[in-house]
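A single chain comes next, written as structure tokens; it is the form predicted on its own.
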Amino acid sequence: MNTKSTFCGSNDHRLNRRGFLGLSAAAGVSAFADMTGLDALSNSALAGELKKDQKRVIMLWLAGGSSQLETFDPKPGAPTGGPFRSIQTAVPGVHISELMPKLAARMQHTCIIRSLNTKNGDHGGAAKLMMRGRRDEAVVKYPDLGAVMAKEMGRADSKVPDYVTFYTQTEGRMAGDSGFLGSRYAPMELTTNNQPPDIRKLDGISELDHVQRADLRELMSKQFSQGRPNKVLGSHNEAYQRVRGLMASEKLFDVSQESAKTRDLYGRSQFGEQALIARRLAEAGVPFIRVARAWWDSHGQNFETHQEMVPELDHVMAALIDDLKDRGLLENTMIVTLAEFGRTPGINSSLGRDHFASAWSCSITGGGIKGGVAYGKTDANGNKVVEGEADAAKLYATIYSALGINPHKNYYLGSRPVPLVEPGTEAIKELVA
């Protein structure tokens, strides 16, 4: 790593990135021994270095399929349109279900995809589709948007974690995968509660103790890697190398650090709280979180479970711009909602809707990400798409695009290239800032 010093001497810019990465690598694990992220951020310079330069994903996952007519893509007065109005938001023309009036009046800073056609309706498959972009292979297993965030944007030597999930629901649960990228680059999955499992040193082990078992770890591990060269063996010793600096982050997961104001404005449920972490731990410079909400596979009586659910939607979805917003952090923190498909136009004898892969919808919030748009075009049922169609390639193309990665890199195992997106792919510009 480069640690040349690019302070220029002027006490505004005497913290850049490249200087503090440089400085964080040269100091070691000791210079992040007591980090809880937040404590990072109090330092107004490493703040807005942060702010400017990394961005960040918040992935709104909606587990077993939303219903993009009830949501984005509103039919009313079609056969297929249910009973819920569209009403107008804050862009001329743009028109939304009637279910998410705060998302309307914001929806300048959002852009609507109305036109996925991604061709898999099983839930399994869909879902791992929609999180990676592409098909695995019989011979590569790709990675997520997650794991791929955070090889593109994780920090060198950071302490905090590069990929957060929580998915605390028993139905559909979909874990994160770092696919050929390696151990170093997966999830922190929280499955059972909104804290990291087992991130507190026992209080029987004292701080000496706890130092020196891992000295030792180190120890054992790089006598064990002499004459062993093997990459998963890297991952691995480099994951572990990160423990100490995430047991400090305790903090961040932690709502009850936050004001009732800020609480309320997120609202007390559980996906309410998790969202609030979220955006917690993108301050603190986490490139990606999903929070997933369940359960959305609505086979039957569809209008009452989204008459239930999108309004909370609605309004963390609005919590999170405004509190992005105010913080200085939308234009570079971007929020995606997304499925793993859509519902039927047609409703079925339960007044359900069943899986949809052909004509459905998601939404992406700054981030570079182009606002106030709705891309894209359903013929009058929502039966399929007749303006703009988009397949999960050309959406993981846009969103690296936006976040300034370039789509069409290559990773590599061993010699052999691996596009980032299915080759000949291009983005949606008209939705690239």
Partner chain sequence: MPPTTPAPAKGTLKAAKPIPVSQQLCGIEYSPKGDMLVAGTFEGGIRRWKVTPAELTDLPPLAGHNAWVQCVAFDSKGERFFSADSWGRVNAWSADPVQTKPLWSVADAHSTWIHAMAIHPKAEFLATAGRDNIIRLTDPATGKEIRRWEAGDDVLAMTFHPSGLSLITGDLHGLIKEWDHSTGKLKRELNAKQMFLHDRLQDVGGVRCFAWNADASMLFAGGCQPKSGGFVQGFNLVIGFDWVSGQAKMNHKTTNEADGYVLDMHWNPDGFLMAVTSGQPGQGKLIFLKPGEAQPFQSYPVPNAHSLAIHPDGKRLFVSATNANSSGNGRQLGKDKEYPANTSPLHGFEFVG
Given for the second form:
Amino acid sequence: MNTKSTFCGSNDHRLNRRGFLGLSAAAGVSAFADMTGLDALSNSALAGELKKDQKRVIMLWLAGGSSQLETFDPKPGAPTGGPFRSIQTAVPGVHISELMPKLAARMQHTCIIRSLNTKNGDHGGAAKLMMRGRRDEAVVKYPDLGAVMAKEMGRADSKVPDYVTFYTQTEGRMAGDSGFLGSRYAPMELTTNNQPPDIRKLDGISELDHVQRADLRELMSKQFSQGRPNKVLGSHNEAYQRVRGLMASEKLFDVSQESAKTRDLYGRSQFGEQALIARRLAEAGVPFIRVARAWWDSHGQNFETHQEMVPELDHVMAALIDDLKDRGLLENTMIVTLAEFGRTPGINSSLGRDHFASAWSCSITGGGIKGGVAYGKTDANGNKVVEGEADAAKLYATIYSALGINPHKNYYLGSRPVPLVEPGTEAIKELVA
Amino acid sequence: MPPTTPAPAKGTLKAAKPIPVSQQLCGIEYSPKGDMLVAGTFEGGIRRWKVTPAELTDLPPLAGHNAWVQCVAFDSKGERFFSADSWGRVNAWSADPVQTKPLWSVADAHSTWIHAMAIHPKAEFLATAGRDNIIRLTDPATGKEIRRWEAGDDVLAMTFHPSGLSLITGDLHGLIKEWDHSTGKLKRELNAKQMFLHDRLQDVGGVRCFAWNADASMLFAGGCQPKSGGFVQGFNLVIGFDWVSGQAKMNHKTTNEADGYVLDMHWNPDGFLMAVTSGQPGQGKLIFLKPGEAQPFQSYPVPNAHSLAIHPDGKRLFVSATNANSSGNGRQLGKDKEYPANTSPLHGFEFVG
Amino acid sequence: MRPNRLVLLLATILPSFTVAADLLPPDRPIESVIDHYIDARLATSKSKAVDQADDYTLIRRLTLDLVGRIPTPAESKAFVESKDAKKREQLVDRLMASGAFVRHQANQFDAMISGPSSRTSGIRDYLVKALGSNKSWDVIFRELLVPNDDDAATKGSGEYLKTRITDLDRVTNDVSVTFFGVNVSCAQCHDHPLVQDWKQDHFFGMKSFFARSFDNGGFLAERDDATVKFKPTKGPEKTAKMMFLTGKTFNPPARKEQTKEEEIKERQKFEQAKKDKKSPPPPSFSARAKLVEIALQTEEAVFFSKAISNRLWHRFLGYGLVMPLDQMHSENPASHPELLQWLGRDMANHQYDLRRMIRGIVLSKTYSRSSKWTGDIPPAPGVFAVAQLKPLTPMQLAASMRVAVADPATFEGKPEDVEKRLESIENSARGFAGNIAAPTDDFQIGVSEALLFSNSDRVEKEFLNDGGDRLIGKLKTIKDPTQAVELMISSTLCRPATPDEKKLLTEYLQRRTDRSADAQRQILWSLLSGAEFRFNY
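And the form predicted in complex with the partner chain, for comparison with the form predicted on its own?
All chains and molecules follow, beginning with the one already shown.
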């Protein structure tokens, strides 16, 4: 079987093409058969099943900036502590907010970093920083974690997307960004509902015609490609080769494929359903899925907001941990719960908390991260980091290390080497399993 | 809300220089005798001041709470007062300034944040409610639980009818419920749903305070009409219900979405409501409002006011506010290289002439 | 003997040691100088240049590069059929004289100055005016760095600094990258680890020119004083000198110590301007203006002139003489150092005339080579033996699709009417262009574009509808399938169909006689989404 002459390798497809080339196939073949090795890349990657150690990341993005004091770094009794209590977790000595009882019971799987000092307290800039671990330069636009994962863990011929992002609310919406890695690694963005855009065939064209016009496109494009070896051209053809596979992945986005029990486990909220889809995608081999939940920007009524939103987060995190664990996926799937920054310990006049990037927290679970650890420390009122300070680069070095990606590896922008994380930054060793 | 009706206010209102308080305060309350002002803090404490017409003198603070002490209330005789915190504890205290130990203390009156408290006019019951959706009726003398029942929602405001015949709660979703507190049965519901909004996947708003007019023929509910969640924006909203019919007879809504909540209010026997509004940072007011009139007839800026205490002589009042520059992204380090703490200055007012 | 052999060897592998005196004379036409240097290098290498592109390819390439769209069938036909020896010059001059040239170059310069995904329009609006009135590159540089908000003629130019000035590190590096081809950002924290040329002194020296500038309520303002201090990797904190990339320093006029009152007065001056929503009073001495002045001085202008030459070269040839574009320094020499030097000198000698340089580049034989390599392993792009594929920009793609799906008859008639129609097509393409990713360094096309083309009803509605002025509408009137195929190919691919294509596509139609309109749409779709359409080749 010559897989080179078909784009998806399926027998149906081969028949379809013969169908339209029909008896005069010989003529077509003489002109078009000798295709260049453009899909060599796909062929080499076709070989393996999902590698056992292929890591995936589900990022829960708390857009707007959740409060560390009402989640991972409570300060009960301090003037800045707010109204809530802290509770003992499954790990002796580690306490988190009373708003997260379910995570507390699963603390042995999770690590908390309480010592982020990331300096940027502006939504846009901080979100870019925390999604990339780096600050853009004039000519170097860094890829975000999703794009890096798509590049590191995605496969050229994959029938599922490499990078999916849900951002249904409009507040603070930030598109995924593959930076200098280019649109090959750009995400599939879901902003209006849980169905990806343009994944379903229009009604006006039959299944067969849809396939065959794509064959026609490919045939002529390959003819053009002869004698024109070019990376961008290769990516163009490859993108079209992936269309049918991606269309087949539509049902991954359909939660009704899951049992009522599983759906209840995640909860029927939008956030819960998107987290469930994220699990479905991770299971199918999608390397990176981000589920954004907005809008945590509680300048007013911080405590009511967190009283409402943290239990939902708690529930979704617990559901993901349990479900991934039950399916044996937790070891290779990392849940990153992260925002662009935390919130001021000081409680403002509207009983809110404002942007604060000097001493805040995030959490990482699974996928090569050591569970049951609370790393770093802030002072009694939560104003400053007093132990284990980590900036965005250090956080990313840790994430990459845990995922088995060398944080010091270089990408090449033309001839320019671009290290994955800020040079001189080391991972937090205590957190890498 | 003071259980006694203050004497009519006459004359014009003069503002005194705000008194600095080194902590952030929650509710403030005058004793019925007018000789003491008490306030719950953000730090599990209660601040007390001896009050004379000339000045406030600090009394020793009271310890025995945790986190936010949002509710403080005196009984009508002024011998005791009660306090409730965000960890679910209710305490009773002597009004004698020398006493610093609670008369009784119930640590787990609620499993979590107590948002609202009301004392029965004849001091037969103390009612509390909060995030656990439970209404608890307590014996004010002993702290013993008399009854508890499901409120059906997060109760944010509470009052007894001045007749003492029923308990009224206001909740997050803008429902006002009248309860027969002798049975825990719901008698009827009044609609203040304008005070609620589901926005950005969040519940915003809720009924925040109550006041009765002099003959208890009208119940006023205060809150806001929310415009957006997240960074909460909303218009001041006060709805006045005819108590017998349950019909809304008055609907005072401001036009500025930055006005925020009406967080506390009292009826003035001269026939108007005195209320404080939260506002966006730096805003907030003390307003005087006549039922039936569209706009307040008097308004004084008090940044981010959250509680109002009226002296029984009706001539003096205090508004607790928040210090300027308490808001701000990132915060600036102070001269001592530390982040400055927030405070709640007390703004005193007096009717003169 | 040994030392001599070493010298000889060095001389062959490092041809960049040519001095200015050895350059070709300044009065030779640009195109012939380009071909001279490129061919000279080719002669010493193993590679042989491919043939010149055919006329169909050449007019497509020139039309896309100069006016941002594919040619109409009538334009292609006229060019190919013309026997005029000067037809290429005539085409170039006609295209460059059109309004579309200004608009397309404004798009290109905007992407270069603002970044490919910029969402603001001010700079583009300014560039349309500036390029339309033939402003030279040094004038545009000055108007971007020393904008005058009160001058309607340069409105929009201020946006460049306004969107950057709150981040002085960024503005310092952006200006260095865009206008001088130099990336000094690494020298921010330490002397550049890889490049001896760039020290911390350079970064902070450049930053000092901007340190006095700030945002004053939405208006760009400049103080009379401000210093940049930095902590070198070794030794105590330093105050940076205003220093250009060549190492030339400048001492700003000393300012007498200000009294408290004077300080307050100055602050009030800016506060008042902010209140009045007016541009603040100018400083007595502008450090930014000084930077512009220094950068254009004969000795220093080598950065400015080489950077723009390299960028224009990259725009039209698809690969720079120096790559990456912001790495112009001694350790990353140009592939053709003399050529770059000559082009830079020509730019400076002719007052940075962009049109002159563009015209010279596109008239060279180097520019008009075929993009198809017939041998085994293609040569490195830096020898320019074969033309590079250039992915279309979002606007080029969208406008070209619009042209391709129009009934060719709508482009016949008076030239000014056709011009107007093409302009309206260009405007209507803007919306769709927003869905397409802009090419960047190491660009790759993503699957979202393939999905958009494959399944979006937007493509269906905008490009495959059968309105009266559309190709699909016209095809309805054509009975012969082969004739239909010929029309579709010539409209979209700007060339005649090959016999194989005619055979293949005719058969595709014949097998779908029950749904022939659908089949035509499917063929048109496969042409529009195909690789040949997607690139300027």
